[in-house]
Each structure stands twice: as C-alpha cells, then as structure tokens.
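There is one chain below, alone, in structure tokens, taken in the form predicted on its own.
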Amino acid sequence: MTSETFSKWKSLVSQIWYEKEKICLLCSRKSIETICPECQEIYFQPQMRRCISCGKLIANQGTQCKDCLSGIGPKGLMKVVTLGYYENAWRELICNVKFKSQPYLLLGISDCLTELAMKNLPPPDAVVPVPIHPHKLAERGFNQAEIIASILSNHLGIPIKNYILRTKNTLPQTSLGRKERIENLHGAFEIKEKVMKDEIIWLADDVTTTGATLEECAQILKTNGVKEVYGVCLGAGKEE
C-alpha cells in the first residue's frame, strides 16, 4: 500500500468513523443526521402543511389555517416556513439556545434549515433578523434571531440586514393571547436605517405562534419600501 494510498484510506476511516459517533440533538442517540430521522418525523412532521400566512402546522389540504382563514392572523408576509413542532425536545432545544447561552446548538440544524427556505421561498435581496430589545441583548449576549440570519447568510451568500429596531421591552409572546400579543407588540418597532426600494426580504426568528412579530416587522418593512417579506422559523405551533 502506498503512503498516497494509506493517507486516503485513512482519511475515509476518519470520515466514517466520525459519522458513526454523531449524536442526535434531539434524543442523543448515535445517528448520521445530528437530527435523527425519528426526530425528524416526530417533530419537523414532514407529513404536515405549513400555514403560508402564519407558519402553523396544519392537517387540513388546504393553504392556509383556520385563523388566517377567517381573517384574524398576519396579512403583511407573502409566506411563512417553518421548520419543526414547537413542542417537548424541539421546543427545549431552543430554549436552551436561548436562556442557556447554547446558540451554538443551531450550527447542527443548519442544513435543515437552508434546506428548507431554498426550496420554498424565493431568492432575497437580503435576510433580516427580528430584533430584541437591547436591555434582553445585555442580558442575553446575542439575539438567537441574528444567529439564524447568519446561518442563511454563510450557506447561501445572502446579505444580512439589520434594517429594524426594537424600541419597547415588551412582556414575553407566550404568556399571551393573541389579542394581547398583537397590543404588547404595538409601537415596539421602527426603522433603523434606509430600506432598499423594492428588496424581497427573508425575516428571521426563531419561533412563531400566532404570527404577530413577523407581521408587525413585516408591514414596517413594506412602510419604508420592501415589495415582499417571507418569514424563515424554527418553531411553530399545531393547529389542533
């Protein structure tokens, strides 16, 4: 065997090797994918629709859930993807990318979720973060929302944008209804810097319920002159 020969082999065993011992975020067992393809049926239900106005996850054939259906969920997004269930270990796996200081965690998913807004959205002229407050900035030490933007930025070569800013600290989105959550939302945005006319924007976050956060960014984006904004997400709720 030659050295060239023995070098490449070894290089493949490495390889391997290194495959067999991921594991997989969600369940830690050993697996290829970092999401193992139990996970991935459990919780990115592929089987399921997606709301294209709101994200949600839906059983039904048709386009849209029974909220957006009726008039009552954001207007402002030409299409929402989301990529998983936002329940049990998906749901703990974003939380702890956001209170415990582990955004790292989402370097593992970064596949799956370029994957993901490839196929079903549009090329943009640029991905932009939903911003936090800066005193939950302090706090926290990143805005998990820009380290999505930036996942989509380095695999696809799109420019990040930070055109909004968030001026009021509001109450937390899921301890709401949404009645409440579209008042809690109300003035907490404005432009930070000038819009590109006619952009396609991607807004990124990391979770969506009922749809109000992207759709308040959403419309002060198409205020300030972007002809469309799809939202890009990690979680969202279920239709039941």
Contents of the next structure:
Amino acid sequence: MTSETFSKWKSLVSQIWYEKEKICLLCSRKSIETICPECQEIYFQPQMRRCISCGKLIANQGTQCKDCLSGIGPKGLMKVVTLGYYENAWRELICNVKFKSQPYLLLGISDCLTELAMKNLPPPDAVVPVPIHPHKLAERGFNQAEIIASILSNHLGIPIKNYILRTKNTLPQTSLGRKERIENLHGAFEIKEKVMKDEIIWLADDVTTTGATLEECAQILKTNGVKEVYGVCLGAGKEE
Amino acid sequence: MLFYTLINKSGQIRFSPIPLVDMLWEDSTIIGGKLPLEVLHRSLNAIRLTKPSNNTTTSMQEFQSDLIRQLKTVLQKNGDVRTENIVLDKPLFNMETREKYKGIFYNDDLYSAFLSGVNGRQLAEGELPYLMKHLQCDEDTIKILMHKAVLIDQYEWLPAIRRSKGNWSCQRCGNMDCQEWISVYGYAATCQECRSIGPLNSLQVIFRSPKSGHRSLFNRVEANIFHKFNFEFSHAQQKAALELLALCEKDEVQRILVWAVCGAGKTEISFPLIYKYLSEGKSVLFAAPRQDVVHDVQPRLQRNFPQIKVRIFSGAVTPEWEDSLLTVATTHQLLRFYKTFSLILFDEMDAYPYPGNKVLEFGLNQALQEGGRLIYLTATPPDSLLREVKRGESEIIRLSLRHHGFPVPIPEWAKANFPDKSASLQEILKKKDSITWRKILEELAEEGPLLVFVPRIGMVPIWTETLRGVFHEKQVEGSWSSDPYRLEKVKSFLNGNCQVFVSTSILERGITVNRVQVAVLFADDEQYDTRALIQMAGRTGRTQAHPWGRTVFLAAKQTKAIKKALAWIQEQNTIGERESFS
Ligand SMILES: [Zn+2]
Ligand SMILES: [Zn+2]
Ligand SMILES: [Zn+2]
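Having gone through the form predicted on its own, I am curious about the other one (the form predicted in complex with the partner chain); can you provide its structure?
Following is the full complex, with the preceding chain placed first.
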C-alpha cells in the first residue's frame, strides 16, 4: 500500500467509524466528556475549596465557611462533598431533572459524581437518600436523591438503605432564611427501619445551601446508632 | 406506587398496592414486599412455575416457596434490585385498620362517586392527588377504591412504561423511545412524548378499564330533532345532517369524511347525530388540534345540549372529574382517555400540530371504543384521507354551499413582483414594482377590513410598517401565533378598531369578519400549500349581510398550489350550485 492510498484509506476509515458524538450537557457544544472541560471549570470550580461541614464553596484557605466557623452551621456530618456551584446551567440541569421529569440527565454525570465521592470520602456501609414527601413523590414520580444514591450504589456496589422517612411536607428550603429553614425541617423526618449499629453512611441529596436538611437527617441517623455520616450533593451555595 | 405480591388459596398470584384489601376480599397471603409493578411483571414473565398438583397445604406451600425462590433469583440475576435494598415491611392488619378498610370498601356512595370520576379515563399516578382532592379522601382510601375497581369492575393496573428486550415503550402514548436512567429498583425510564399532560416513568402505574359503562341520561330521540337546536339549519346543512344520520344507521360505516366549504357550518351538521348518540346513552367526543377551536365549540355545544354538562379538556384548564356523555378536548388531552367514546367528531384534522404526529394519532385511536365511529370535519381534507375515501374505507359527505346559501368567492391571482423576503422597509417601498400591489391593496381596503397574509413571522413587523406607510388614514396592526398581544390585536380587528391586519396563518381558520377582504402576499411561497390558500380565501363572504368579498393571491407566478386551490373552490361551487337546485 502506498503512503497516498494508505492516508486515503485512513481518512475513509475515520469517516466510516464515526463515533457517536457527545454533546456537553451544560453548553451543548461538542465534547468528549458529558460535561466539557470548560463547563467543569465554570460550574464545578475545582480550584475552590468546600466547607467541610456544609459543602459550600469557599474562597478562603480554611476548611470551614464563616457560618460554620461561627457555629451556626451543621455539626452532625464528618464531611460534605459537593460537585458544583448551584447556579446558571448547573442549576438549570438539576431543575430539569426535578421539575421537567428528566431524571435520565443524571446518567451523564455519574462518572464525575462517583469520582468525587470515592476520592474524598471513606468507603461506607450504605448510601442513604434524603427522602421526599409522598405527595411530592406522587407528583414527580421519583426522588432525585434516590437516583443519586442509585448511581453511587450501581457504580461502587454499595447497598442503598432507606433508613429515613419524611413525615412532613415542608416548604421549599430555598424560599426561606436560615432560621426558618431549621424550624421548617423540625420533625420532618423519622427513622423508618432499624439502623445497624456503628455504620458509616453516605447521605445523598441534590442540593444543599445551608446544610440544614443534611443536618436534620444526620442527627436522626446518629441518635439511632450510625457512627459517621458524610454528605454527597450535586449543587451547593457559594460564600461571597 | 409500589406493589406487594399476594397468593391465594388456589395458587393465583396477584399484585396489590394495598394488600389488606385483597385479604378482605379473599383468603390470601402476602409473599413479597414493595416493588414497582414493571419489575414484578417482568420478573414473573421470566420464571417457570409448575402449578400445585392439588389443593393440600403441603403442595401449596411447596408452590409458594418455589415461587419466592425463583423470583428472588430473577431479581438478583437481572441486577435490577439488590435484595438487601428491599424492605418487607409487612403491613399491620389489626382490628382497627380492618374495620376502617371494610368501611371504605363497602361504602357504595363513595365508590359510585369514584367510578363516575374515572369512567373512561386513563389515569396516571400523578393525577391521583387531584382525584383525592375531588373526592376529599386520603391516599389509603383512593388506593382501596382503585383496587376494588380492579378486583370487581374489570379495571386494571399496568406499568406506565414497559420494557421488553431492552426497549421501553410508554403505555399511555405508545412512544417506543423512552429515556433510561438508574433507580433504586434498577433501570427505569421516562417518557418525554406525553409529558405535556404530566410526567410519567416506569416506576409508576396507569389505571384504566377496557370497558366503559356510560349511563343513559336522555329519553328517546324525538321525531323532529332539527327543532331542538337554537339556530336554523340551512337547506344544505339539513340535507348533510340527514345524510350523516343515515350513514350512521349502517353498522359497517365507521369512518366518515364531512368535506364542507369554509363557512358552511360544518360543526352544526353533526348536532343531530350527537343528539342521537346521547339519547342512546353513548359517549361523544368533539376533538380538535387547536385550543381556540375547542374553547369556541364548547359554549356552542353547551347552548344546544343544555340537559348535560359539556366538559372540556385543554391545556388551558385543569382536568375535570365530573363524568359526562359529551366531552370537548384538544388532541393532546386524548391520552387521558381509554376506549371511552362511541363517537368522535374530529374537527380540522389537517391543522397543526396533528398531521404527522404519531403520539396524537395514537391517542385519538386509543380514545375510541372498539367499533366506535370516527367522523372527520374539514374544509381541506389531506390526500391520505381522500385516498381512504377512494378505497372505500371511509364514506364522504360534501357540503358545498355556505350557510347563507352563497358560494365561496373565487380568489383572483394577480401578478406582483415583491422584493426579496428579507428586504427592508425602504427597499420595499422604493421598488418600482410596488405600484401594482399597492394599487390592489388600496382597492381591497376600499371594500372593507383588509386581512393581509405573509408567509413568515419575521415579515409581519416589516409589512405592518410598510402598510402603515401605504394607509395613512387607517389603523394597521400585525400579529403572529406567539405574539403576546395576539388576542387583543385580533379583537381590535374583529370589532373594527383596526382596519388592516397583517398576519401569518393564525387567522387562517375559524374567524368571521363582516365585509373582510383578503390579500395573500408572496402567494407562491412554499409555505402555502393548496389547503392553506383555500383556508385563507375562505375568510371572505362568510356573513349573511355580506356574502361577497375578494381574495387576491399576489405572486410573481401561479404555482401548482395556487392553480389547485382555484380549481378546488371552483369544483365545490359547481357541486353547490347543483345542490341548491336539487
Ligand atoms: Zn460545556
Ligand atoms: Zn459551612
Ligand atoms: Zn408517553
């Protein structure tokens, strides 16, 4: 084969074997990964630290945000990891999952999510999704936190345990201030089944802002015998 | 909604969202905990069971443990469900719940209110909170009522989306291309095609009945049914209405095309037939692709059938729960019904978004009872339907005279050279060619309100401006389908405050303006097919007071579509003339 025919053949081959082109979930541009490097940079902001107690993106060099340093943040979690800053396209994606019935969008981020949890957290005995109220479940048809838990479970072989039950249909947390959020959640959760003693648990939810929901769940798990609770979320707030 | 698995004394397996009801109903045992119905159905299909050899306790127990063992294996093998994830929280069956459930189960008034709400409906799980609100009951109660209907009234639960051989198909809309994701119960899928009437996924169920049991609300048909209505039938309408009634006497006639000219009053000719169906206690649906048609027809039907409530389903109103024999709905909403209607009158089947939309077509056919009748009402039938008529699969009735007895004014074609479609205002008016079309538009505007059609939304603002330059004395407005001020502007044209109206095809159907004149600019544009041209021409001469009016197709050349439109109207008028003397 001459070099000319070879290069022709090569270009022909590359035309025949067109791989399925992926499109970035956030900016719709062509990309090898489901979220392109530019969008990862913009929305995941890997250079920013996360507050160890509530998962918020922080600019300072410490391990905690100002709220947590001053003692008003959650105290029940060993560590909270969050994928990205809950704004713009990232926020839109999470909202499309929840409100436009597009849970399948989460499949695209399963690798980023698994990697995040695996790299930053100790192996757990189980992953527990933050439950939603049955009314919301009926309306939406699924619990987004369960899908996040399912992705982790599926990729890492960790069992899912539905330890917690939501008994109160609370107002959306995002509509409230910090103090109201805590009151809003008071008594919203109950333990559903017998918790195994001394387990390490990953608690999965879609978004955390003040960490109040994670805190409420973590406290319930811990009073029922869980040893350590870690949080895994897709989106978090940012400290300005 | 999640389901338990139960088994009864004779080895029958049943899935139930509220197993205590099954246990009240017959001697049965819960053998499995909560799973989505889709997973249960698929697992049960994948196993092989040997029926118990006899009714002895040992043989039944063997059967039961074999079943459980096999189901467990299948679930684990499929990797669908990790068994450790599944909690068998066996529901408590204490005296108190037993009495409470019994009370609900045997409450006949509540049950008939429930049946009336779900009659003929295809319910998705997401609609249950609304039904609960309507019946003022809690979740347990609604589950008891629904499951009672499954046990005694031939209703069924089915997985909303089913998987077979790796493909997911939506049971509500027939879509075979659902999006997959991972749930706690293994792979799951969501349907995006029918989302406009509420989200749906494979963890959920649909509830419906293949038989619908409408009660008769009417007495027998009276001798002269034409005197029942609050309008006068024209001679031609009466003739067509009788023809329609006669065709419907024949059981073998299941599809009929009513081909009426624009402004013939085609809706009304179906009224005697509707009356006949209602008097026999049969359910009737009036469907149309567009929302405004539906909202226009509902009050007209209500005025003429005051004995019953004409219920309406459209994206603009929340679904009603009161049962009725007469329903008006947009085609999107038909997915809420299952084998419900004996008669469907389908208006303007050639209007967007129906043509070529598989989901809407599926919904229409699914809403029709087996052996039900489908009647198409249109001024511009698509070729596919005309071919059906030719093959003898569908009957045809032609209504070629307008309600006032005059024919549709034949449109004219005028040679006009327009500048480029993207031309600016200055360019349009500067051009020498503008003299021809300006003269024609001015002539038309002398005669009455002028409706000017342009082929693209983007051309509306430019041409509105242009015509403001031409008609200094007149109020000129322009609008298109997604214009937020559309309704107001249309109103001002209808009440005469605006005299020249530039539009895309939104006003092409259904409106009646006294003395209106029509100009179609760029009539040779590929946007305009024969049917669109006929519809636009059909705006003129609709009123009794002014049965005349001019339509001018302005274009550089006569296209096939223009020629065909002229021929169609000509032909209709010839038939009409013959009819008026018969
Ligand atoms: Zn991107
Ligand atoms: Zn913090
Ligand atoms: Zn569907």
